[in-house]
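This document starts with one chain, in the form predicted on its own, laid out as structure tokens.
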Amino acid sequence: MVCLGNICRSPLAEGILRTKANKLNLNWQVDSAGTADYHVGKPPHILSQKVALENGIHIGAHKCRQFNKNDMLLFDKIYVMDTNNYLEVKEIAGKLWNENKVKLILSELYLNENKNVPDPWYGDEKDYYAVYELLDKACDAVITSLNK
């Protein structure tokens, strides 16, 4: 899961994906990473913590951390939040950039859409509760999707 900070929206989706694929015992890594670095080390902001804390996924735990080109081989896929994502995405793995993993995770739920999900950065508390709606449904079509 990736998206700008790995501050709001990808903690989200990576915890809201690891606790379905744990619900379903898939045998599945899920993490997540920012495209830039400026909250390198830091939890996820504390609206994103509190929605999940509210859904029951804990992600205080969470430390952000930078995308970086080996996560290209480390991983199977790479959901992206929004297209300036999927091109940061691309711009660092370089020669190792394969665009058959990568994929927006709304074209999960809206094909051939290119829909991004939102970045409540610059909203307020309601926005954060429609992002985790917004991921919430995206990361049952993910299971559906690769768990065939």
The other form holds:
Amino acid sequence: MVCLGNICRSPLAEGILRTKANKLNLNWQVDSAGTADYHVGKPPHILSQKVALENGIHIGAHKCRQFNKNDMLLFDKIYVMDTNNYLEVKEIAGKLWNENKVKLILSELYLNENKNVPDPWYGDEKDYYAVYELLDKACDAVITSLNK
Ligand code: 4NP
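Got the form predicted on its own; any chance of the form predicted in complex with ligand 4NP too?
Up next: the whole complex, starting with the chain shown before.
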């Protein structure tokens, strides 16, 4: 799961998908990263932690990290939150770029619409709840898509 800061959206997506995968006994390794290095080593945003915890998901132990080109090899699927993240991942991956692995997460819900998960960084609490709702539905669609 990749966003810009690895502070708001992608740690939430990571926690939601891991929780759903574990409930289904899927042996998946789920991780998240940001395309930027602004917050490396920091925990997720307090409001991302709050909305996750209200849904029984603890994400406070995550430490922000930056996406690196080796992730392109390590992971079978890389979900990005928005089209900027997609372009940044492509840039960082360089020669290791594999188009088949990288997808906008909302494409699993809304095929061919290029929809972005809105960045709540400059928003307020309601924006974090809206992101949670979107990611919860998107992660159900990810499970349906990958667990075939
Ligand atoms: P995220 O949100 O990409 O969902 O983690 C952001 C976090 C931090 C910044 C921007 C977006 N920032 O500019 O520091």
